[in-house]
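Here we start with a single chain on its own, the form predicted alone, put down as structure tokens.
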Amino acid sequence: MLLSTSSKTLNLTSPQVMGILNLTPDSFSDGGRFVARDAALRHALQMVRDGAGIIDVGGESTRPGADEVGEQQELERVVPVIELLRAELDCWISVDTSKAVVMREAVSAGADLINDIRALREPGTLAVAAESGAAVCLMHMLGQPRTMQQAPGYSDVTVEVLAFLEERLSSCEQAGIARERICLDPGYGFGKSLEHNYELLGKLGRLHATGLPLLVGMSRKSMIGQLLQRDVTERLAGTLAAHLFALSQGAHIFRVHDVKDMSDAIRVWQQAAHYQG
């Protein structure tokens, strides 16, 4: 399994793990940590050395209830980063980010991947995306950020899912974005209750329907928190399980904050699975 640029190729044949590099003041878990420049470099420097091998920058919060950050303050807050670690590292970089302006520049500074929550549903995304050559990822998401934890329904979340993403791959492709370019990414926590999420975990599988490449981010959220009934700072536990689950079904990158610990527990279970049955 590939995922591929205009001019460069991940290899998903072994697990990748993708660091959360937030340079927000209001992320759930570590807002306002890595705001400066310098300490975004560390942070990114060390997830390396940890293991990542994408480095996921954001310049706007998507926790639920989340406000919307401006076109100028996001391209503030990203782009010169984006620069610094592509002089840095080697490793692909991504970009979590829903405006087209925003992917454009981010791209040209020298990012690998636009990871889109709204899956490239917003004015002149799905254009500049396919016109990037950069890798797309593709999350769904029912609602809005500020809402979408208002009593989400589904009559099947699996099913529901699947149709969504299988139809923005469609329109992605008409756009002229190659399915080589594309990974998905069920989107826990964004529009999905406690039950809903567990139900789309245990049924990840099913979204192998689409042959692409599966991305699944669990790290500290409320679905770990909800169900063990523990604070933000104590569910890397938790996290790990789900994550381990999601690598079972066949899961390719793990997005995460907590590299060292993702990348300790997938040489783990490899070790184990290399001489199963």
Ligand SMILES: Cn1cnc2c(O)nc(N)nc21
Given for the second form:
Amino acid sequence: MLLSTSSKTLNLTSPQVMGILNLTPDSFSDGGRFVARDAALRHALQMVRDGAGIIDVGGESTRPGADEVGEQQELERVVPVIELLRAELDCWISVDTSKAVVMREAVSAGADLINDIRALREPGTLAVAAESGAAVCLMHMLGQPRTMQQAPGYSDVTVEVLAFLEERLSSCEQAGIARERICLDPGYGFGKSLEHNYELLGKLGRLHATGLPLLVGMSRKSMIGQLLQRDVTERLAGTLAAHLFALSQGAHIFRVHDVKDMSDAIRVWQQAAHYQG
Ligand SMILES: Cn1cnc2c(O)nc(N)nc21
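Please supply the coordinates for the form predicted in complex with the named molecule, as a counterpart to the form predicted alone shown previously.
Zooming out: every chain and molecule, the one shown earlier first.
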């Protein structure tokens, strides 16, 4: 399984760890301590040393209830850091944004993957993504971050998430984005109850019907915290368990804060899986 841009390819035969680089003062887990650019670079370098194959750069918090950030502010947070990372790192760089202008400037600055929690539904984003040549992650979200957790409802969450992703996929193909450039993501925590999240994890294998790589991100999220009654600094074991389950269901890319721990967990899991009957 591969994920390609117009000029490079990421091998997904082995699981890939995507390290989270939050450049937001209100980011729910880092408390915005990586706002300074040199601190951001140091953190990214450490995540690559710890095994990250992708660094995900975000300038607008996507946690439930988060306020939106203006275009100019997001550009100022994200673009200089991507330029800095591009100059220093060989790994893939993804930009976590839903704004067309941020996508365009981020790819110009060196981003390889557009990670859009709104699956290219915002104005102009399909066209910008198509002409950028970057790879794309299409994620399912019900509603908007500010209100999505108020009362999410589905008749069958897995069926509806799959249908949404297939619809977005066909929109992308019509816009000229080749399937080889696309990966899909069920969007854990984005308009889902605790039950919805675990049903979607248990049935993650259903999403292989698309034939595309799967990206999952459950790191330190409330689906871990609510189940275990743990605050955000005590969710590593639950995070690793959830991601290893996703790995066992064939997921390819894991979006996490704790890169070293996830890399270690994957290596141990793969060592045993190698001998599986
Ligand atoms: C930005 N962001 C926060 N959570 C995420 C998730 O689960 N997937 C993707 N693709 N991006 C996310």
